[in-house]
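Listed next as structure tokens is one chain, alone, in the form predicted on its own.
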Amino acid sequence: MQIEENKNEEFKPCIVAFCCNWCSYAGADLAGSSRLTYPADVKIIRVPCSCRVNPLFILRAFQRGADGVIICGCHPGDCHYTTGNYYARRRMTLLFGMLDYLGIERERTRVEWVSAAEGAKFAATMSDFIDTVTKLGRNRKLRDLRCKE
């Protein structure tokens, strides 16, 4: 059985953001304590470090009905944890060669450096990050991708 969708609904994405606790989780406390705002449908979560985000739970997000996903972590050189955001570089270098394999558009996923003091770069960032994705449009779930009978 396949889900109808309203045609004359208006198309908000659902925006999945893992943000580094120490750098643009508090950039994001500092967007909202100064009233800059970006759109409600970015649903962050709250990580330790940006290296702590395993490929996995993007995967996992797509596959639950995210739109588009970001990770938001320290500047490269400032990280609380030494080197974690180079360790995250690389694995989202490799995520984004996955997902071009598994056909999910490149423009979905976006790794950004935030610090603490930038809130009005991170509900930029958001509110760009959300015009992105809502011109490519509801995201195929990778459930959908799947040989079908």
Second form
Amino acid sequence: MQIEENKNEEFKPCIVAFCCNWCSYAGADLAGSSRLTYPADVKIIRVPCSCRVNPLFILRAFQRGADGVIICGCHPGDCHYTTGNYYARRRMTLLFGMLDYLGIERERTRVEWVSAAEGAKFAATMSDFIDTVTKLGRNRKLRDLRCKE
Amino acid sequence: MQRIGVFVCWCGSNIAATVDVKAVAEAAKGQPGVVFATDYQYMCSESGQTILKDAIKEYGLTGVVICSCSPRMHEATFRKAAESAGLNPYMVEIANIREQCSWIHKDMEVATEKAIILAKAAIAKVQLNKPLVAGESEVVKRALVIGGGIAGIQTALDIAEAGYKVDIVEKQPTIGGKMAQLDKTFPTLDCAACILTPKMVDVAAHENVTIYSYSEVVDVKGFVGNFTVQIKKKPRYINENLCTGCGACTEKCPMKKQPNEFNMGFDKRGAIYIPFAQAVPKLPVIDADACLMLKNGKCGLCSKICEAHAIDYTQKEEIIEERYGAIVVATGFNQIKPTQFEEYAYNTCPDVVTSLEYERLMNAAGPTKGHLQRPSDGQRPKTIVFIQCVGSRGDSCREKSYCSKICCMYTAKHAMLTKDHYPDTDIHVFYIDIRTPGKNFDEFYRRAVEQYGVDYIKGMVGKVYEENGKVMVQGSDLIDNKQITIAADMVVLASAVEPDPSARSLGTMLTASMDTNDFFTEAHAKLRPVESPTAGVFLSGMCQGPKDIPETVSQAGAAAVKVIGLLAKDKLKNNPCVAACNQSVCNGCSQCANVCPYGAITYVEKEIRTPEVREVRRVAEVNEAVCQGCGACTVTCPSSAMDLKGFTNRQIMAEVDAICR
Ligand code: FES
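Having looked at the form predicted on its own, could you now put up the form predicted together with its partner chain?
Expanding to the full complex; the earlier chain stays at the top.
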């Protein structure tokens, strides 16, 4: 299996980004309408608020072969629902610590605050995250735990 | 299994130039449940929508995926179209292949591959969509305008004229805002007071308008159509019902040494004062930090002199609670004090002033009665240097990145007005660029140069310093390519404008988004410029970005129209993407209610019947009219009883799977 993957092919990570509808998703849109490029390895899932991101979604992503997961929300204090991002921040701090303990490196998970006006920040954050994950290489930890039927 | 139709939009060449739309449609066809897939030039156009509607009917579609621009752009459009063809509007999902794909990737192969994955994710999600029905809620027929400057006044007047009640909350003791401080206005040079003060009177006298002056918004709850707002009325120490506004108290006050804010501190006022002669409401206010009576109980002169017995030292802060259907932010701006720019010597040299300060020095109702005198010694300045773009258009952290927009024009105005009064004054203006896009703006500026002989110097100023009673200005002249030094009597800095400092906390209260400069963000930069992304919150004037008076007034009118449109409705459709509790697994632990920011979750005793149990127990219930659909409860719930309609656990997992496969 490893031999298969190493066939000189450039490693393209699979990255899932959860973006809250009010700030970060809009920031991603602004990056788009400003034509700020970033690699195509990241795919965005729109959620109403960063607090909608269930830790199980992240586990699921890693289990299904994601190499990195990033959660983007409004800046602290600016959540459309007032407090959602505080919950997200606390939950993710715990989760990421645990994932790290399980062997999913800290660098594969990230929480970022991107406002609707920060298209440039969105693009830069994504480029940087993709770069970091690419350097780490493929994530095998949870994938390999999958039972093959 | 759903019967899904997939529609790939070219968006002209916006998508089609980088994404192979045919390949996306082709790939979609192979996906489970997809019975129809096509591509079209402009899905949002009339004919594009017809294709959608026809396909829904012809193929009996139960779910639709549109691969197009951002859902923030056209989700509503496509939902409406689907609804008109008999499909539940919430059976439509959008795959964002423009902003998040074709516009950011250059390589066709890469972009197409990504677009296919995004389409697959949306198809996987729509598989699990369920028809949703939006509930309805009442609209409170009253509007709140925060800020009583020209923006707020105009918005309130327009709303009131349409027959709706409107309240203005102004934090200063009087309405009028910055415009009340101005002398003349460009490009017509009509006097600001003459056009503003009648409006102030009109708005105060309007039967539909209530003004809460010297008040602040301290809490906002609720949502579009039904906000509950707490307004803090600061104590004026004046009984508003008794006071006649005669002003006798202000004359007798012994504490006459307080800097007068309205005149930018150039003269003094008493501890009890009326901000300016045309103030509305024309009531005095006591400055609690300066009043002897309030500080140590000695004095009471004003109370003795007041024949109306209107002075009330015991007045307390008051909290007023009111409900509103719509809120307009009109918090305006401040001109920055350029204290961080040492090169301009604003801190050290009294004859270096900001343009708003200069405005007061020129104003007939100002501290000098309109006689131009320099602050240091009261002499008339013979040589004046104006410096533009102070603190604007910079890229260091001490500067604003944006253009303050009004400075070029008011500087030309200042130059002309000064020359009108004192033709022998020498005026030099340092500028980087002259920006005069506006009706009669360039003509106005050219008049300053051609008719009035104002010396415009393209270049920047490096240093301002005092020498022998003169203010020396050292700068570069880029056109003649030389360094110059001008010995001036006075220097006027066109320093940057910034949003009022109160805007930040207000933005948080309203959950209305702001940009990095603390200007409020509009729902769509081009198509919805006076609406905030937060439904029911509208933007008027400088709080949204730098603008001049005519632009502010037009935006104020536009915001008013949006408010009227909202208040004219009796009922509003709610967002049906709200939380729902699966009561058969809920154990009533209360964790969800603890994290709900809206208090939308209550508990009921209910008989639960499942194959395993049959018992009466406490379970959570969601009030759909109150829930705003953030989803905090769904993650908190230890038994996964809570889910969010439209963004269910299974739907999001399905998207994750589709992306990671
Ligand atoms: S809405 Fe953006 S984090 Fe809550």
